[in-house]
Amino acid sequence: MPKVHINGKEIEVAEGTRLIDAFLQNQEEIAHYCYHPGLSVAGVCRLCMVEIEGNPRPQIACNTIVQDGMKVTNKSESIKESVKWVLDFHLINHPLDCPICDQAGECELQEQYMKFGQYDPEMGERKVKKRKVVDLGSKIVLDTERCILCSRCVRFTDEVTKTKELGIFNRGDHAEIGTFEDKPLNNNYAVNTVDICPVGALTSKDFRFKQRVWYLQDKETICPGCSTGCSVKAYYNEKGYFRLKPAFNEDNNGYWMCDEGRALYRHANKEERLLQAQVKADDGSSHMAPGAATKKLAAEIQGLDKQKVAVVVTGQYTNEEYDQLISEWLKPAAIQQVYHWKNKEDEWGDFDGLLLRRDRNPNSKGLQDRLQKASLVNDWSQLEKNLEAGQVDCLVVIGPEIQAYYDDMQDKLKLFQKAKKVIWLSSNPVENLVADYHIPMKTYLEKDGTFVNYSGKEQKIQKMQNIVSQALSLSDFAYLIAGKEIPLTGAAS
């Protein structure tokens, strides 16, 4: 492997790799705007100058492969002055927008300028006013003034998505990104433009002006959109959560994710949720704790024949709830009536070349895997036939987190209401259901657990906040449909 030294440390590093991931992989701190990992090379920035011993020019280290006994550095004072007269180029035309601005916070212009900049600006050009506010299509906006032309969204929507709205037009100073004609940025991979957006000039409509960073936590976890289980961080306070961005995972999703996961911290607030369990009673319905109301239900099935009790599983949870609930309840009970409810089952294979899997379930395989290893594997035609029969006296349905990946939720709806007793676990109210109970369940953003993506690859979630207090974990439903009572320690998380 190549040695090169960096600002005086030794270090090895993999043939082929770039000047710039050397210094960023031994966190030797280095300015740039237009490289990103993720993308091809364009060195339009001209920021990440370095001195090359031997070399009587400087150069830029994203476009320089390491060469075995190379001697770099960027700390001497003239590539300082370098670096602070290119920054100073960039700001030329850039607008004081940093206390209205979206992306104050997380910019790497404010970032690099307190790194490497601090100069008194010696430029006296008025500025190059430009487009402010471009509606770019329904998910992103455009602060022409604020772009610093890196070009980084329009090399992933050429290279990445291969969509190619996005183009620099006009030449100097009046240089501009946008759309072509009749091209919106639609695609549904876009608001990663707004992600590797070093300023503020793109911005994500949907968390446009709605929290400054400084005021958000963050924690990683898996997306739970599809069987793909892109790494994520989702962000949130007090209030709620409020985005899911990408997190870097080489062996799955690299740096990107798709449009549709972002959406799904919304489900998990409290102006979606399922706060009581609604309980069906003569008189109507009536409200109650999720503990109250399942220690209820457990005493209702505790006389029913268990040959007539069917449960219906989804592949929304996690692994370590599925085993309490075969271990704790199922096996326990007899209960052999389990059937695995898929979305889109004739499609699962269906991909769509980068991301988005037709699965719309995190755990499907962890689902079947942990059903197959119990001997509670059942086609769902013999479910059918035995609500068309009436041999189903409870029905307890373990329902999608993500209800709007079934599209036949409707029609499975009707199907159910065949039961005698329809019981529906769910983290969300569900449109037109008829349930003697509805007991609310905690989302994947409020417990901990494993999920298994489409490749077989295990990957982990991580309890962040609860938003309903009260909510059970699937695991909690298995100990108290059991007859027994929730562990105090962290089993039924």
Second form
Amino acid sequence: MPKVHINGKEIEVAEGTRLIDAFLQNQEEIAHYCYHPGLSVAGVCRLCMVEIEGNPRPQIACNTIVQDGMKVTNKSESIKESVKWVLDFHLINHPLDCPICDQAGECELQEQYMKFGQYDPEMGERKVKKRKVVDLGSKIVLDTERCILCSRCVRFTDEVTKTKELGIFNRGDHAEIGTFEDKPLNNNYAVNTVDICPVGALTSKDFRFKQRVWYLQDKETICPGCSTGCSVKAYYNEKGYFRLKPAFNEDNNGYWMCDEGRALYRHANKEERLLQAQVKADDGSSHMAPGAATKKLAAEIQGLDKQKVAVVVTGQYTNEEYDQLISEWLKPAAIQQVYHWKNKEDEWGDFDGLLLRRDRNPNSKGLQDRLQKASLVNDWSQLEKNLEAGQVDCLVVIGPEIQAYYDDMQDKLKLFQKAKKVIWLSSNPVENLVADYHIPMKTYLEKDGTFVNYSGKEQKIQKMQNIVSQALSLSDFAYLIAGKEIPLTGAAS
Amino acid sequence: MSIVKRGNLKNSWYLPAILSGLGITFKNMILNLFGKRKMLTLNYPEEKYEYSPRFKGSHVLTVKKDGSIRCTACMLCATNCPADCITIIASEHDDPSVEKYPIAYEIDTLRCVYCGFCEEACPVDAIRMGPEWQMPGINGANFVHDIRQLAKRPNLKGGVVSVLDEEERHKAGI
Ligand code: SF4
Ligand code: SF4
Ligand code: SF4
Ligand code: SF4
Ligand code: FES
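Since we've got the form predicted on its own here, give me the form predicted in complex with its partner chain too.
Now the complete complex, all chains and molecules, led by this one.
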């Protein structure tokens, strides 16, 4: 393996490594706009200049492959000088409207010019004005003036989605990014271009102007949108959750995620949540604290014939929760009628070729494994038969957290209505639901746990901040319904 | 705190001190009667003191030449505010050259410490602290000032125009 000296440090890197990666792997700072590890090399921004011993002129690190014995630096005066002037070229026509730019705070251009103090271009000419606030469909807004023509977005649509919507039009300082006749950029991976755009030229309509990025914290978790289970970062503050972005995961989603998955923070915010348990009483429905409601329910179903209690589970909860449900409640209470609600199972194999899978549950596999191990696998038709025959006195539905993906929801609601008593567990209100108990649950952003993705890979989700702190996790529910107290320590989240 | 009593004779007599105090009072009374202009006391509230324009009193949101609000809703003032008393809700503007503007801008004047950091942070001279200093209100009055109050209160006579004009900058090609 070749050895290189980077800023005086000798390191060993793999054969064929790009010089820029050698820098980044060693936490050496190197400014770069056009290079992105998930895309091909363009070498157009000229910012990643380095000095290689023996070469008379500075060279770009992104398009240079490491050779054994190379001595490279980007700390010399001449490199600093050239980076400064390259930056000046980038700023010739850049509007520098950071106050209204949504990228401010996470903008690489802003970082660099702050470092080099290039607040104003050193050019006598007037700036070339270009189009601002160009509407590129329902997801993205383009500002051609702020674009530094790094071509990352163009390469993304060429190489990753292969939809080829974006291109660079015109020449010279009139060159600008755009789609042909401003056609919308609406493919299901389009917002990734917003993430990789190093400046604020592409901004997301969903996030625009909602929050300044420096008010947000982020934590890594797993997207609950489908069985791929992309690694994502959720951004939040005390006002709620604001966006999801992909997090690098080498052997799953790489650098990307789909746009449908990006919306999966909204259902966790307070406006959309079920805040209190709804309990049907003789005189209409009343509100109760979720824990108290579950305790009341536990007392009510204690005397029921366990053969007539059925439980419907969806694959949207964590392994830990299923384990507790089985070991704390189903097994001790000898409940045998457990059914896995699979929405459109015959299409579960469908895959869009990039990331998105038709099985819109993050943990179908985990649930299946656990039901199998506990020998609680029952055929769905059995439930239908029992319901028709009026054999179900109490039906507990551990409903989907992301209801939008269950397009058979309304049909199933009608079916479930045939049970004498319906208990529904979900984090959000359900349209047209008539339940005796509707108990609010925690969302995936409010608990720790494990999802198993389509390939059997176990991935951890993380608790960030509670939005509805009284909501129960499935483990909490299992303890309470079994007549026990929630343990203060241990697996319960 | 302890009170130290000095036991000397001069201090145990209170009359000399009272007399010298009354002397000062009478001297000033005579001076004020005959030299009214030099008088330090104001008959507040009929007479009010005018502070210099640099005084850090009530906030003013400046306006553009067309009278619309200058603020771009960049949130720098809210970020810099040590009392965390500025609330801004940003929104998309119809005019692409404006792009972003505040649909709500509120300062909780009871929490404000009048430090002037907001004024200092603003990149476009959109918020200033003016010489006004009287903001009385009776019980239950609203001390959370909104855009209308900050930009268009009667005292401002139609609004203070910001020194930084975006259109002029555009015309100059910056
Ligand atoms: S829009 Fe952004 S990503 Fe695309 S070329 Fe311009 S700066 Fe690069
Ligand atoms: S592909 Fe699936 S897991 Fe990945 S972001 Fe989209 S919905 Fe989420
Ligand atoms: S004067 Fe100081 S405390 Fe008051 S709003 Fe401005 S920054 Fe905040
Ligand atoms: S007043 Fe100034 S600093 Fe505050 S949001 Fe408006 S433009 Fe930004
Ligand atoms: S990162 Fe190397 S030229 Fe742009």
